[in-house]
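Given next, in structure tokens, is a single chain: the form predicted alone.
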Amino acid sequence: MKVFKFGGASVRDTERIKNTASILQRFRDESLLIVVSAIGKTTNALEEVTQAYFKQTGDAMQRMEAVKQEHYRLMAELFGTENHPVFAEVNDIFVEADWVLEVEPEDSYDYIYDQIVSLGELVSSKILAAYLREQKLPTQWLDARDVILTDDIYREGWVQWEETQNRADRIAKPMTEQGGFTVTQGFIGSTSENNTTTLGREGSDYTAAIFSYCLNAESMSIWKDVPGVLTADPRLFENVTKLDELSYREAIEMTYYGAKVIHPKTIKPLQNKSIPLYVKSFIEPDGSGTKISSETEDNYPPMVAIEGNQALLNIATRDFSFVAEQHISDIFNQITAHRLHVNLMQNSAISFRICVTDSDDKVKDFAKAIEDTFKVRIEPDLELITVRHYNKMTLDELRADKVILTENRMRNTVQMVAKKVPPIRRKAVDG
């Protein structure tokens, strides 16, 4: 059994998704999970509909009932009637998110979040599903909830390893071992009370991996738009390198530090059980990809990660005394309860730096939680620039026109917390 993972690129339209099917019939005699993420951009418009409905704005149902038409035209190319019981299945989904707008909001956003971004994933699978039947191939539909058990942590929920194995045993497993498709969502799991939580931004690849390691898999593969995992962005950087193969330690490093073809957690339950990884193209399926395993030497040219988004805070205490100890663990404490999801860490005798992901108001609910105890300067809008197996040259590329914050440096990897120089000062620099 094989584990195929799917993203919003491979189903964002008719073509596509015929494509997927194209690329799914070759495999039409093996036993395949296929996990689905939500089609297109469908996760932004979610939580475009999320904020509406949570700060009252009064365009919520609007919003939601736009992301519904552009599933139905969907559908109606792929099927061509609205007699086909796909139309149902999905509009009984999108009930759901109906009955959260019609009354205003009392639970958390966090948990209003997950119930509503949850229904791209829902929804992109059951079309998907309904098109490899109608194309002959023999397909099951599997709500991914009724495997993956978290904890009640809205928007990150982490998982329940125990007991999603006991279901996916009890569940999953006799439904791969019919042979042919089994489609699931990525992204979604549920607590023990049955409620939909997320497992964090991107997180269908951590998904195809939960389900890998559950049902030792032979593989895992994800498809993308890329040829495989390269040394560097392709859309901001130029003459970047396909790896043939990548080992799973090097693979974690780059995901942690923010290369985006792969989720950070998905490597690790791979690891454990020496699953191999394939990044595949869904454009040139014929192509070799990139194989991450345990077989392959830590040997690579420079590889670069930018995550863009940061914030760098500067705390200090407010009666000068050292940063100990204590103090540090108080500000762990904070950091976990907020979720902060910290990039670098720097800390001197009366002052500890972080940069971390600048998401929500999560930055300034922290700042405003150790307010009484620390001081706390925040420079938001930065990048944080990753680069592993670094030389001279390519660092001296990276820090033209920039202003360098902070670095770190170890042995194989140099960070540096960057914000690009503003025009005026670039000509004083010039000249």
Contents of the next structure:
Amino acid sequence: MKVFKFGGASVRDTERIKNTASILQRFRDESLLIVVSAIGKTTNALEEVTQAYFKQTGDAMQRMEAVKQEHYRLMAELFGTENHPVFAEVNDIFVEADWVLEVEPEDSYDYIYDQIVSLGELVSSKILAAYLREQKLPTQWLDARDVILTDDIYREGWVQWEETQNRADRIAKPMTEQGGFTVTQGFIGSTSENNTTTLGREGSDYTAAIFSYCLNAESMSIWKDVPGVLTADPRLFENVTKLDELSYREAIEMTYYGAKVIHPKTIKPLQNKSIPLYVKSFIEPDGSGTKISSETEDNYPPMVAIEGNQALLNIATRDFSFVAEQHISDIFNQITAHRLHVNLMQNSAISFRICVTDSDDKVKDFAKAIEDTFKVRIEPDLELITVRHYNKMTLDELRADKVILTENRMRNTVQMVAKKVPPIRRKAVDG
Ligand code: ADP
Ligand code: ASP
Ligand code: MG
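Alt. form predicted together with adenosine-5'-diphosphate, vs. the form predicted alone above:
Let us now look at the entire complex, which starts with that chain.
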């Protein structure tokens, strides 16, 4: 069997859903497990619903209604009638949100987030499965929460592999062994108490890798709006080229440093079982895409990844004691407890510097947790530029218009934490 993953862009409207179904027609005789993301930008919209509800701004219901209407409109276009049974199924899922939104919030933000935001994948998978059945493709629907067990850290559940493997053997394997298509949700899992969790934003690629691993898939394919893995994000750079092949090692490095095309956690489970990963275009399904496996030569052109939303934290001991092993261990315990993503680190005698992804209040909460021993200076609104297989020309081009706050240079990788030059200074330089 093979695992396919279709992201939000591939199901964002009627035309795209039809396109996805036509790609799947080509594989009608195969056994496929199909992982699907929420439709278009639904996850963002549901995040806004959650925020409105949690802060009780008064418009949570209204925002939720807009999400529902968008889905109903899409279904009406796809199925032509509101009498199709999928309307009731989708409605049943949305009703759960109404139950949450009707009462005042009591649980933690992260818990509520997962209960609301997970609805996006639940409804998209229902719609896609129903549409595939409509196209006479033999399709079953699988609740990913019955298979993927996580710990109870909401919004960033960590997979409990042993139990997930058991459940995959018990529940998912018999489904895929019947042949045909099994459609399931990306991004979501559940705790041992059956509460819904999410795996972290953009986590659907990772879900596909979890299923690939547990079901010993022959290959995994992720269908994207790009021809494959490129040397940089085409939305930010011109003159990018496609990489026909990549090693697992290169792919894990690129994605770890922020190449947005694949979720960073995706590669490890695949590498562990030597399952090849294909990155293919749903716009040009006949294109060769990129193959990620162990069978490649490591000879690459410069590749660039840019991560916005970064903060540089300077952590200094208050009593001028050295930042020694015990301190570093204390700092890292708190980093783990706050699920901070550290993208770069450096240390000197009495200070320790990390560049982290600045999401919600995580950074502030972390600084607070260590404030008794450490003074933390936070510089927000930065970007982290990573260049693999760098050369001077690439670095010089990237440095233009930027103030580089710190730089790390390794054999194959340069990382720069950068701030855009404020317009006034740029003018002075130009003039
Ligand atoms: P999905 O719909 O599966 O969630 P994403 O939007 O997460 O897909 O990923 C595809 C996007 O990743 C592309 O549209 C592209 O803008 C971006 N991207 C960033 N870095 C790269 C890269 N090195 N190669 C290809 N695409 C990249
Ligand atoms: N829908 C989720 C998100 O947008 C997961 C995913 O698409 O990968 O983050
Ligand atoms: Mg994505």
